[in-house]
Every structure is written in C-alpha cells, then in structure tokens.
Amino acid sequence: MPPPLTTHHSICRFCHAACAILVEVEDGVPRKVKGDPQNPVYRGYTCSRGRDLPAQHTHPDRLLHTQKRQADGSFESISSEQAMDEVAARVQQIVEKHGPRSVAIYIGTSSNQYVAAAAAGVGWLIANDSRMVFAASTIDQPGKHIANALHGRWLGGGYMYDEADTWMLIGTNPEVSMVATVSCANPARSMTEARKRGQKLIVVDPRKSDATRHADIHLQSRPGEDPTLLAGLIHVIIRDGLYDKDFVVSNTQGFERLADAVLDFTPGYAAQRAGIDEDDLVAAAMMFAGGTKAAAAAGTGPNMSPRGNLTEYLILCLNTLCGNWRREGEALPNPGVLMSPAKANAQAMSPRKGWGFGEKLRVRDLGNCAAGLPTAALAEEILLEGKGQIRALVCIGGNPVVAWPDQKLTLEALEKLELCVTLDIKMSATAKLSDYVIAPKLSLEVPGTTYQVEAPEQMWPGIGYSRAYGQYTPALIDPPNGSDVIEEWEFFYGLAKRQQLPLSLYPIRAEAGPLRAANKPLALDMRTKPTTEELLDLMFAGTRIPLSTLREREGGAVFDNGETLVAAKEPGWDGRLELAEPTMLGELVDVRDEDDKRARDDFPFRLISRRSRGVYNSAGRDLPNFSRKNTYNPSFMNPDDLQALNIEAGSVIQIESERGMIIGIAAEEKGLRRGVVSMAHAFGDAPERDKDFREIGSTTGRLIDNRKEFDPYSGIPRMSSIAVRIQKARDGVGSRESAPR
C-alpha cells in the first residue's frame, strides 16, 4: 500500500515574497506546491517559482555532503563537523598572521529566506573582530537606504498601495520581481484591482512591462534619465502651486534651494533629455499631484543605473512635497505583528549621515554607506597587497561570479584568496572556485516566518503587508536519508565554537524597521546549543503578536486587535524632512551641465537590466517550471533595431562594451524602446562555460567596469544603461566548438 498523502500549511521561501503555500508530502518527500486559498492575504496566489520547490529539494545536482576542494581542483564530500574543524582552524590562523580585517562575508539575497542565516554569519565575523560585512544592497538598490538617510523618514509612516488612489512605478515590473511596493501576495491581481476601484497609475520606464497594462499614463523614457524625468515633475509641481504648501512649511526644509535647483528643469528640456512627450510629462505631474494618498517608488533598474541615489532622493522629494505621508488620527494599516507594538507620530526624523561613518575601505576612498559596505569594491581589497589585505571569504546566500559586477575583477580576487567557502545547496559558479562548500537545508526542512515582508515597512511607501499579518511555519520534513546538510546560522555556531568565542545574532541594519528586541544583539548559550525554534523565541521576544500565538495559527492570520492612529507630533519635536541636502542638489547641478552621454558612434546602444519570470537571481533556473521554457537570458530589442542591423530573432549575436564581450541571443520585444538591449543579470557562467551560452545564458556583469564610473558612496557601478554596441557573432562564434572561452 502506498504511503499517504499529507497537505501541509506552510511559506513560499523562494525569494522575498513569502507566500502562504499548501505543500502535499508523500513518505516524507514533497510532491506538490499550490497556493493556499484559504490564507487572508495571499488568497491562493503562488507564482511558478514556489511551485517549484518540490524540484527544488530532489533535484539531482542538489548538494546532500559538504564538498572540500583537493589538490587537482576536485572535489570531495567531508562531513559538516570536518568541515567545520578545518574551516575554523584555517580562519584562526589567517586572523592570527594577517588581523581581523583579513576575513570577510558576503550577505546575497537568498540568505534572508532563512532563519538567523545573516544574523549568526555577521555575529560571527563581529566575534573576530572584523566588521567586513559586504551584503547585496550595495550593488542591488543602495540609493533606497542613501535617500533614506538624507532625506529624513517620517515617522507615521507611508500609504499602502492597497489603499492608494494614485501610484508612480519607476522602473519596476513587480509582477515579475514580486516587489512589495505593490504587494507581494499576488501583484497582478493587486494592480488589476486598484484600477477597477479607480487608481490612476504612472509607469515610468523604457519598456512596455506588465505594469504598463495597467497604467493611466505610460512615460517611455531613454534609460538612465530618470533624475532628469523626475527633476521635470517637480518643476511642475512648485511652478503650478500643487504642492502640499500646509504640509512643507510645517514639516520640511530646504523648498526654495529646490525649487531653484529644478528651475532649469522644465517641461520640455526634462521631456527633450528623457525622450517622451512634453504633454506627457505634465499630465503624470498633475496627475500625481492631484492624488490624496499616493506614492512613488523605484526599482532595482533606476538603482543600479548612474545618479542611483539621486533618483531615490528626488522621488522622496517628491513624495513629501505632495504631502504623501500618514497624518495624525490616521490609521495604521499594519501596527505589526512580528514586531514591536507599532508607535507612529506625525512627525519627521531628521536626516542622518548617508556616508562617511564606520569602516574605511583602502580602496577608492570608500567607506561605509547607510547600505552597508561596497560590494563593488570588495574584489579590490581582495586584490590589493599590503595590510588590511581580504584573504578569507564567507559567501552566504550568493553566487558572486554571476551577481557581482566586473565578472573579470570577481573571477582574479576569488582566485587570490587564501581561503574561500561558500554555503549553497548546488555547486555554482561561485561554489567551484570556493576551498570549501557547505551544504545546507532547503526551506521546507527549516522553520520561518514572514517577518521578511514586515520588517521594512516604515523605511519606504508601500512596502510590508497593508494588513497586520503573519504566519510561521514549522520544518515539515527532514533532509534525505543519508544526508548531512545543516542550517547556516548551525555553521557559524560551530565556528564559534570551536574558536572559542561568543556568538550574538547581530541585525545587518537596525534602522531596517520599527524599534524591536532584535534590533540588538541577542547573544546565545555557547554551552548548549539552541535549536532553531529558540532561536526564533529569542529573536522574536516581546512582538506585539507573540510566537506562541502564530504557532497556533496553522495557515497565517490577520490579527488587527483594534485600531491604531498616528499620533499628533510630540511637544517640542523639530525634525524636519530635507529637500535640499547640498550632495544631491550638487548631483542635479551635475546632470544640467553633463554632456550628453546617451549615444556615441562606437557604442549606440544602451543595455538595461530586467527580472526574468521563474528565476530569483542566480537560482531556479535549472528547475522545471522554467527550464521546460527556456534556460538563457534572451537579449531583448525593438524589431526595429534588428532589422537596421540584419539580424533575426533567434541569432547569435556579440554585445560588447569597452569592458568586456558577451554572446547573446537575439528575441524581439516590440514594447521596448529603439536603441536598447535588455537582459536578465546573474545567468551564465565562468569564462570557461561560455560554449554553453544556449543551456546557462550569459554574463552581463561582464560588460561592467567597477572602477570607471561608481557612485562614490556605495561604489555601485553602472550596472544598468551600459553603452554597448551590437553586432551578428562573427562566424563560429556561438558554436561549441569556437565560442570564446
């Protein structure tokens, strides 16, 4: 008799999104991932990542051993206690010879699906006395938490958009890239109600995205000119008086150093340098104006383009000058759930240093930023002789030969290093150049909870859940007979243990969110180990919800418990948002005077970046519901630009920028603006694996260069609207034979 059939309650863990899923399990292996219909918030909604993850856990590349690197540069399975001895021996000895600052970790974007993975590595490497923690923020939307710290927050916080009768997406797709600045619990359903209840919607971006269906007006903008577009909206704003005048003389500062600075700015200079229509343009500004609650928001295309910060900031200007913040008596759509009990006042917080504090990298004057360490230049220090040199790597979460820019830069300092280890369940492009891989558990096999979605609500408009809810989840399986496979925060305990030092859980940004207990270091027994279940008690001590109350909650709740306003401005209270901080105003100036880098002869085009469905960065794309697909990253151009060049869809062609040479596949996208390529990032591969272009894509960090032009805060380079040019591959190229290597 077969085994039964269980369904279980439980959280998409795949990316960010954290939908409430129902997992069927059959002899204690998953067999199937819905969406569960049930659930309050996410109403049945999975998308084709989460169903994936029965694949995800039997995969047959997926690692059940930690691997070791030997001698010839192969690799062999060791148990994780192994690997842990010598992992922690190999660190004591590096630290000893060379100092603290010779180790360093690497946070990606997969690590914050799972319980105390960051929190325990950044603990750790604090035990050593390093503070060279390097996280994806910095190379993904640095500009969001730079804004943020120049600009002020306001503490009552912004409109969901669930409640919103008028939204600006500039640059984002967030049907595809789940982005919660519509709502992660199904985005397209989200977006097709707001425009049956009546919400107008602005689509910024050089692409017809899916959000473009739903738009009122549609900006097709060149890339990169997104300061310029924004700059021109605010000019509209102050000259034709439909600003919030109530709300800036009583809560800002700086009104008329801005409203000289975009004077240059107008309706048809900004539309001219933007390349859209001048009516367009004023219609969107009038149209946002005229919302009552309303918001603006960017997405990881206009972060990682030049001005990144810049962008952040004026759309934070603008959202303040129209007054697009929760006034006192308002209610709190969501006053928490895994969180502290909310405590919202109407009322700014006065800018903090965006820059210039905590460690100091050797490299390019560069230092700490409000996002964290630059990424960008952490191949550098790698590379760099001399004391305060990098020589051992954590990677945790991340597959940096395929995510970081400047592949040629990532591939020289991973090959310096003294010691390299990488935390991944398959051997990627990253785990094959690492000294030791470390096997962990898949999600299923882990407790969680959505605290991922709630946590960042107050920094940015419309981001967290609009409802106050939550769900845990417990481990619903065990990992494969046979296997040793651990939990992150597991490794990094054992380090410390074996180096006989403290471990706390550290926050990788306590400003991330509302004051909470685990906004502080929150120190373990190094006695007896925890499990993660108290793991989870501890982080989650003294939450307006407690634990123990969504432990009872099979499936996720909305728990409102009454109403909760904002309240008035405290007595004596003289914060006040900032619309003219000197850098960012410097910047505007930069952009009016800057030559006109849009085109040149040698390199017409423009490559921007883009999500692509079915895959979360680097992962997920050897699973079945995209594979079956496709499994490259097709370089996307109007049928007008194929055609000016005689190629057809389905070619071979090389993009090439004066950094580096990448083969793509050419596919038409007639939605998407003349004089553009548009690519997926983190797909492809090492050098070595360019042959197989068609089954793994390509590279585009390739075409990056790190040290040419950089945001001089968070070292992001230009990752997005890169000058390239396009050509048909010369012959052979593109063949297995002769592709480049």
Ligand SMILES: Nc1nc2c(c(=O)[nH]1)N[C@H]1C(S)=C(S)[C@@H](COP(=O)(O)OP(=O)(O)OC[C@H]3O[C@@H](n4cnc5c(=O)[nH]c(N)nc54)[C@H](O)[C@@H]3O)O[C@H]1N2
The other form holds:
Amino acid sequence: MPPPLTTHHSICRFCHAACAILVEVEDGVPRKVKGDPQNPVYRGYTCSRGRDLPAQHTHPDRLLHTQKRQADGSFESISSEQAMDEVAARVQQIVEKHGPRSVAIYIGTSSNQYVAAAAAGVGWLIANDSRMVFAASTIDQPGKHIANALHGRWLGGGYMYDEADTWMLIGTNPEVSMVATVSCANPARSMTEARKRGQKLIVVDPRKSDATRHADIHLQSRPGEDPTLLAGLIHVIIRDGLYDKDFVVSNTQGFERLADAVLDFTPGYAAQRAGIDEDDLVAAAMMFAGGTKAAAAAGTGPNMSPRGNLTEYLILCLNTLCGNWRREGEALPNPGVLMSPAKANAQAMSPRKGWGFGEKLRVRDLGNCAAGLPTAALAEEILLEGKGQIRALVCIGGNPVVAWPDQKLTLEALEKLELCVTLDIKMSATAKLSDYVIAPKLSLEVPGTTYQVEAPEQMWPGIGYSRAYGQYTPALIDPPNGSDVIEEWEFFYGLAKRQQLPLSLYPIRAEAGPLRAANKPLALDMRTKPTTEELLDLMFAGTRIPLSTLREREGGAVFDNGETLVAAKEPGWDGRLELAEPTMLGELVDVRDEDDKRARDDFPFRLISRRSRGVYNSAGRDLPNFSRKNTYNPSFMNPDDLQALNIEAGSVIQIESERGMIIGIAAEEKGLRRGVVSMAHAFGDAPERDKDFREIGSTTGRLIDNRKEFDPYSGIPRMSSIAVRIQKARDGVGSRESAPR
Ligand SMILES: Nc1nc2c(c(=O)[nH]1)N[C@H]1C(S)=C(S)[C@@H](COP(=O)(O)OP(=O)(O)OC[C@H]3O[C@@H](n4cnc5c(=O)[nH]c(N)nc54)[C@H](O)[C@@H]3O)O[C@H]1N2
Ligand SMILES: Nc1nc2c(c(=O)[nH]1)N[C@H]1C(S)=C(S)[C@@H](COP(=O)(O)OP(=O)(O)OC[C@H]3O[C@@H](n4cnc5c(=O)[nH]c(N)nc54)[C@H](O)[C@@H]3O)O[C@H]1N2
Ligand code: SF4
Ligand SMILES: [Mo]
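Moving on from the form predicted alone, kindly provide the form predicted together with the ligand as a structure.
Entire complex below, previous chain first.
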C-alpha cells in the first residue's frame, strides 16, 4: 500500500511575504505546495518559489551535515556538536587575545523568516560583550530608517495601499519584489483591484516595470535624480498651495525653510534634470496632492542610487505636506496580531538622531546609524589591522560574496578572517570561503509565524498587513533521515553554553518602539534547553492575539474584534514633524550644485538594479521552476542603445565601471530608458567562476566602489545608477578558456 498523503496548512518562508500554503506530505517528505484558497488574505496565492519548497527541501545540493574546511581547501562533514565545540573554543581564544570587538555577526536576508535566528545571534554577540552587529539593512534602504529619525514619526500611522485613493511608487516593483508597501499578499491582484476601484497611481522608474501597467502617470526618470524630482514635486505643491495647511500648521515645523530650499527646483528645472516632461511632473504633483488617503513610498532603486536619505526624507516631507497621515477618529486597519495591542494617537513624535550614537567604526569616520552599523564598511574593518580589528565573522542566512557591494574588497576581507562561520542551506559563494558551514533546518521543519510581515504602521505608510491577520505553523516534517541539521538559534545557544555565557534573545527591530512584542532581551534557560515552541511562547507573550489562539486557528485568520480608533492628541503634547532638517536641506543645496558633474563621457551608461522573478537575491537559482527557463541575470538594454553599439540581443558584452568589469549577456527591453542597463544583483560567484557566466550570471556588486562615493552615515555606496561603459566582449573574454580579469 502506498504511504498515505496528508495535507497540512503552513506558511511559506522562502521570502518575506509569508504566503499561506497547503503542503502535501507523503511518508514524511513534502511532495507538493499550493496556495490555500480558503485563506482570507492570500486567497490561494503562491509564486513559483513557494511551489518549489518541496524541491528546495529535497534538493541534492542541500547541506545535511555541517562542513569543515580542511587544510587543502576541501570540506568534510562533521557533527554539529563538534562544530559548536570547535567554533566556541576558537571564538573564546580570539576574544581573550584580541578583545570582544574582534568578533562580528552579519545578519542576511534569509534569517528574517526564522523568528529567533537573528535574535539569538545578537544575544550571543552581546553575551561576548561585542556590539559588532551588521545586517543587510544598511545595504538595502538605510535611508528609510535615517529619514524616519530625522523627520519624526506620526503616531496615528499612515494609510494602507488597499484603502488608498492615490499612491506613488518610486523605484519599487511590488509585483515582483512582494515588498509590503503594496500588501505582500499577491500585490499584482491588489494593484488590479485598486485600479478597478479607481485608485490613482504614479510610478517613478527608469523602466516600464510591472507596476507601470497599473499607473496613470509614469515618470520615466533618469536614475539617481529622485531627490531633484521630489524637490520639483514639493515645489509645485507649495507654489500652488496644494498642501494641507491645517495639518502643516498644527503638526510640523520648518515649512518656510523647506519652501525656500525647493525654490530653485522649478518644475522646468527638475523635469529637465530628471529627463521627463515638465507637464507630467506638474500633473503628478497635482494628482498626488489631490488624494485624500494617499502615500508615496520608495524601494531599493532610489535608495541604492546616491542620497537615499535625502530621497526618503523628501518623501516623508511630501507625505506630511499633503497630510497623508491617519487622523483622530479614523480606524486602524490592523491593530496588531502578534504585537502588543496598538495604541495610536493623532500626534507627532519629534525627531531623533539619525546617526552619531552607539558604536564607532575605525574606518572612514563611520559609525552606528538609525539603520545599524554600516555593512559596506565591514570589509575594511576586517582588513584594517590594529586594535579593534574584526577577526571572526558569523554570517546568518546571507551571502556577502555576491550581495555585498565591492566584491573585490569583500573577497580580500573574507580571506583575511581568522574564523569565518556561515549558516547556510548550501555551499553558497560565501560558504565556500568559510571555515565552518553550519547546516540548518529548513522552513517546513520548524515552527513559524507571520510576525515578520506585521509592522507598526507608524514606521512607513503601507507597511504590513492591511487587516489584523496572523498565522502560526508547527513544524510539518522532520529533517531528512540521517541528517544532522540544527536551527540557527540552537547554534548560538550551543556556543553560549560551551562558553558558559548566559544567552538572551534580543529584539532586532527595536526601532518599532513600544508596539513591538518582545521589545526587551529575553533570558533563556541555560540549564534545560528550551524547544523552539517555548521560544515562540517567550517572544510572543503579551501580544494582542495570544499565540495559543493562533495555534488553534490552523491556516490563519483575521482577528478584527472591534475597532481601534486613532485617539486625539494628548493634552500638552508638543511633538512636531521636522520639514527642515539642516543636514538634509544642506544636501539639497549640494544636489543643485552637482548638476554639471553628472555627465561622464568615458562611462556613459548607468547600471541600475532590479529584482528578478523566481529568485530571492542569491537564493533559488537552483530550483526547478527558475532554472527550467534561465539561470543567469541578463543585461537588459534599450534596443536603440544595442543597435547604436552594434550589439545583438544574446551576445556577450563587457560591462565596465571604474572599479571592475563583469561579463553580461545582452537582452532587449523596449520599456527601458535609453542610456540605462538594468541587471539583477546577487548572481554569479567569485571571479574564478566567471567562465560559467552563462549558467550562473555575473555579480553586479563587482562594479561598485565602497570607498569612492558613499553615504557618510549608513556607508551605503552608489549601488544603483552606477556609471559604466558597455562593449562587445573582446575575443576570448567569456570563453571557457580565458576567465576575464
Ligand atoms: N522576486 C524577488 N523578490 C525579492 C527579491 C528578489 O531578489 N527577487 N529581493 C528582496 C529584497 S532583499 C528587497 S530589499 C526587495 C526590494 O524590492 P523593490 O525595492 O521593489 O525592488 P525592485 O523590484 O528591484 O524595484 C526597484 C525598481 O527601482 C528601479 N530603479 C533602479 N534605480 C532607480 C533610481 O535611481 N530611481 C528610481 N526611481 N528607480 C530606480 C528599478 O528599475 C526597479 O524597477 O525585494 C525583495 N523581494
Ligand atoms: N548590486 C546590488 N547589490 C545588492 C542589492 C542590489 O539591488 N544591487 N540589494 C541589496 C539588498 S536589498 C540586500 S537585502 C542584500 C542581500 O544580501 P544577503 O542577505 O547577504 O544575500 P542573500 O543572497 O539574500 O543571502 C541569502 C543566503 O541565505 C541562504 N539561505 C536560504 N535559505 C536559508 C535558510 O533557511 N537558512 C539559512 N541559514 N540560510 C538560508 C541562501 O542560500 C543564501 O546564501 O543584497 C544587497 N546587494
Ligand atoms: S511570494 Fe514569497 S512567501 Fe509567497 S509563495 Fe512566493 S516565495 Fe513563498
Ligand atoms: Mo533587501
């Protein structure tokens, strides 16, 4: 008799979107994943990656045992217990000899889906008395955190996409990226439904992205000109008196100075610089200001181009000028599920520091900022000898070799480390350079929640679920027979125990303030090892909906019980949103002055980043649904540009910046602005594998120079809108015989 096939509710944890799924399990092995049609929020949605979860779990390249690098560079399996013994002993030695600061952790993207992973990693580091916590957030959209600090925060929250009548997306493509400013539960459907409702949408993007299909106005601007374009929009809105005067008078400060600062950014000037039509810019300003429930939100595009802080700051100013914040008496669409009960007031929390507090780095005068320590400076912290040098690094679900900017520097740094430990499901480009690769459990083997999607609305408009939705899933299956895999938190617990240190889980998104559950360190029992379920109980104590209720509601549910309204401003409250933060307005003056320096004859193209369907940064390239079609990252260009360069689609090209060169395969994209090359990041590998570019693609991070042009607070370098030149590959370049330099 064949083993019975059973179907279970669960949560997809391949990306951050946490789709509700049904998993068919046969004899303890996942066979099929599909969307849950009964789910009230996701309504049956999954993407190709989610449907490939069974293949991911049973993939032949999945690590089932911890790997230890041998003297000759090869790897051998060792037990996880032995790995923890050895890593704990080596960390102990390094700390004793060089001090706690010599040990750092890097929290990558694939740790977010595991509630306790980063929390335990941070806890372990702090137990070692080090504060060297680096995360992908400072090479992602650090400007969001910094601008939020400098502008202040509206405690009534912003509007959600699903209820809005007007929205503006600046360099973000939700349909592919699933970013949460458009509900991450099937954004394509949300956008189609919003359009049917009559929502007005403005998209700012150098290419006709999927989002522009839904747009009323597409400003197809030059990459890197978002601050100019936004200043132009603000100029029009102030000039024509389209802003919300009552809101501005009651809740802001600095209006006059902002008005002065954008005076030079006339629509004519801004449009000319951004390479768009002046009438379109004015129409966009009028449409946006005409919304009653509206918001503007940016993604990685403008944040990776220079001056992401300023871009995000101007977006907040734009939202505030138009009064795009939830007012007294309006209902909160999501009062929280796995968070403490929401408390919202129609009042502004005053600005706080965006930088200049906490840990200092030794390089380039960088230090901690509202988005954390600058990850783009970590390589130099490893390379710079002397007191405080970082000698040991633990990477949790990240892939520095292909994801960090400036690959050359990254490789030098990883080579220099005395100890590199990576927690990864496979031998990634980074794992291959590590001393130990810890093999973790995969998502269906551990319990989980939808917690990571929930975010207090006070952070940014559109973030989180637009209903009080939550789901919990137990572990559905055991790891494969004969494997030795552990959860990320168990690794850190194991290290702490061997080092005889107490371990606490640290909240990793403390900036979310008092709303976030588990906002204080949670001490773990070091005598009796807790289970993951016990950790969840600890982390979700005191949430609006008890975890126990979620455990009973298999498949997730919406928990609207009564309305939570935004309360009035508290008597005597004097917090105000800042419209004229001096550093930001100073940068705007610099933007005006840098106008003439834009043109670069020797590097005439601009390389911009984009997300690719079917993968999640460097993860998923080896899954059947993706690799059936394509395994590399094409170099998309406008057909006219290709023709002008005498390059045919499909031919091998060289893309060269001042910092480095990569091989690309040219592809046509009619909707791309001329002069722009668009490529996904986190493909490829270290240079030794360049000859395999047809199979693995190329790492755009190699074109980035961390030290040449960077944000002085978050350290993020120019990662989009990179000046490059394009030519047909020289003879031999890209052939299997000759790897490029
Ligand atoms: N399928 C898939 N989903 C993902 C990921 C993935 O790799 N694949 N990665 C995940 C991660 S880590 C993140 S942070 C999110 C990011 O999510 P998003 O920020 O939505 O990322 P993209 O989809 O790349 O959209 C960025 C857009 O910005 C445009 N752009 C580039 N440069 C500029 C510029 O200077 N100005 C303007 N205005 N636009 C510009 C690009 O053309 C692109 O359409 O996606 C997440 N989701
Ligand atoms: N040029 C350029 N560079 C960029 C960007 C860009 O747009 N352009 N985007 C930036 C952004 S937004 C980000 S967030 C960073 C991403 O930077 P990273 O987070 O460092 O890179 P990822 O590729 O997401 O790394 C994920 C790793 O986790 C592993 N993994 C997958 N599942 C699991 C799991 O269940 N457990 C564990 N332990 N590991 C797992 C994968 O195999 C992979 O090696 O890259 C940044 N770099
Ligand atoms: S969107 Fe993300 S969470 Fe949803 S099925 Fe795809 S990979 Fe899974
Ligand atoms: Mo990201």
